[in-house]
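Presented below, as structure tokens, is a lone chain in the form predicted alone.
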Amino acid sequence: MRTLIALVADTFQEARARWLFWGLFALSTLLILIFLFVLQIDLAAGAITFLGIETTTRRIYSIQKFVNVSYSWVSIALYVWGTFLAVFASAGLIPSVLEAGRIALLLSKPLRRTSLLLGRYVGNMLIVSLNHIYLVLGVWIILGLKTHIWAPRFLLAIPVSIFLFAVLLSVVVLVGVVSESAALSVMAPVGLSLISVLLAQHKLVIRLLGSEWSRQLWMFFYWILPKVFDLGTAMRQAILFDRHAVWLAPIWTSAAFGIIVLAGALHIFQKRDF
């Protein structure tokens, strides 16, 4: 445990030294300030003007609906922004530990290879989790103070975004171990995410595909890749409608993907000759 904590602390120190830690929080602060600036408009007046809401006894209900819709779309924006920004920020921290002189020094110590890689993984997760909490809470507080409508469901953006990043970070680790390329470590999870969004349209595509084998192949890739689109959709539905959303399949399939990929990365790292 002490070794793992030391490796996590080392990840924090390197992130600060490379300005990744401060850059990540600076961009999140910038986004919060943009929200603060945009919401200087009168939200109620804006809703009445743009949505054509009349000032009747139903006005409060209409404004509530307007704010709920706003919360749901903002959560999606933070989900996409926070996750992909975190992937870009973290990609360089995995290949950097595999540099020739550094990895030789680390492996010369009484240190398990699995502990080294897991410490790096956990350190990245903690940095990004702190940023996600800071970003979502900051926007939520601004929206709440401005609208006087507090929607705790909006905070679902925190665990959902962190969960998705944990899955995508496993891809970053695997690609980093295999290629030692920071650029490729970014391209792989982003590419998989875009592909999974396309695969999520399977209900439409299945009707368009002409052969059974192509439909089965589409569904095969849909089920094995992380469910970026499905998780975002479930989060938006839960925030917008305050009701049960379809969580089980996207969560367990994405979690299984992340565990298998991370296990593969650990196995390759153990067997690799440095």
Given for the second form:
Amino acid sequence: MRTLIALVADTFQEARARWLFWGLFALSTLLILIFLFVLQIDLAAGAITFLGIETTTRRIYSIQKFVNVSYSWVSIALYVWGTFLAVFASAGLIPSVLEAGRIALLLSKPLRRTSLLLGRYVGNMLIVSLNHIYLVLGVWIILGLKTHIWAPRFLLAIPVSIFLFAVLLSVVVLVGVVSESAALSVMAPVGLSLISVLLAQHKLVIRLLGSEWSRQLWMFFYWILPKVFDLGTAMRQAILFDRHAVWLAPIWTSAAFGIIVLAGALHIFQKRDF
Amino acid sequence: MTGDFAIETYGLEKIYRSRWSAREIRAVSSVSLRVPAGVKYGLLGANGAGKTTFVKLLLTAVHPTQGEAKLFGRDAREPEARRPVGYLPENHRFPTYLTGYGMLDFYGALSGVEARERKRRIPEFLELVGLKDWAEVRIKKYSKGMLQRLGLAQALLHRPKLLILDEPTDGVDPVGRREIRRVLDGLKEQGVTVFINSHLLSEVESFCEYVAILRSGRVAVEGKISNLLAGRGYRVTASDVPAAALADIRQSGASILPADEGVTIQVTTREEANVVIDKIRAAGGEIESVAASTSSLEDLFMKTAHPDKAA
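Show the same protein again, this time as the form predicted in complex with its partner chain rather than the form predicted alone.
Okay, now the whole complex, with that chain kicking things off.
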């Protein structure tokens, strides 16, 4: 436990020294301030007028609906913003620990290689989780104070974003362990996320694909890769109280992907010479 | 008893294979070494002889292709086997975002030293290596010599029983060298086994009691420096000596070197030389020559590591 705490603390210190920690929080603060500014110009009232909501009963219902719709889209924005920013911030933290002269000393200590890598993973997760909580809570409080409508479901953006980041961080770790390249460690999860968004359009695409094998190939990749798009959609639907939100499949397939990739990274790290 | 040895290796071998071709590099080849606990042991070899790979094999940064390594009788692959080991790597890269104090605190925690104990020991060790006033300065501002001394403090903080130093004075100025030497001399009384991997012969000659010289990944020479060094003994060159007789001679404390005619056996006294001659003749070997030896460690090194350049 002492070892894990030391490794997590070291990850924090490195993130702080490289300005990643403060950079993340500064950008999140900037986004919160932008929300504050946007709401200062009474966007909500403007939109209500623009939509022509007049009668009192209908107006209350419509404001509620409008706020929920706004919350759902803001949650998506935070989900995308927070996750990708976190991936960019984390990419260098794995290769840096594998630098020759640094890793040899770490491996000479009485700790397992898995502990070393997991320490870095947990450290990264904590940094990003703190940032996600700060960002989403900040925006939620501003929206709540302005609209007087407190939508606790908006806070779903916290666990969903953290979960997605945990999955993508496993890719960062794997690519970092194999290539020791920070650039590649960013490119891989970002590219994977974009492909995932594309694969999520399977209902439309399989109708367009001409052969059975290509349809099966599409679905194969859809099922094995993390569901970045589906998770975001499910979160948005849940915020809108939509009963059709599909959680189970995106969560377990993404979790399975993350666990397998992280296990692969640990296995390669165990076998590597430094 | 196996625990009497700080380091034991049996047929340790490392072959680096290229990922994309059939090319192989044999960095360490069938190295069997035993380093008794409490001694100062030097590992010598030319650049690329396999010294650093050997050390990395001991500390499991590199996995062996074959063979095994033990630290105080425990399989070196077990994390607990590395607990009594302090290590200062060659070309280290300590995290530059840490202060001297922070660096010792981090590596001390990884070595299993309790927080309260670290708080007590860190100022003590910073003072030992002459860096007390630099405790709160980020190590990116440290000179090479200061980094080496800090690295040494890091390796000593958990009071190891075995200290492995890979080129500890490389790139360090004479003043820094003297500081490191002072610290290492202080360990002699504490019974710490010191294993130095170096290409500085004078350093090894003056500090170590035992030495091994690696050539192309193999142990070319191994033994007590006092036996290996000339001017203090006799050199018996013999041929056709059976392996069992050589093992018997080695066990009696003599050092054995390969020679053109067969082997050269170095002993300290005339009586030992006579015993060795008797053993060789009893085993059916031929004595080629017997001479008082007059070489230095440098001669030995040149003859062993660079036989083509030896005078």
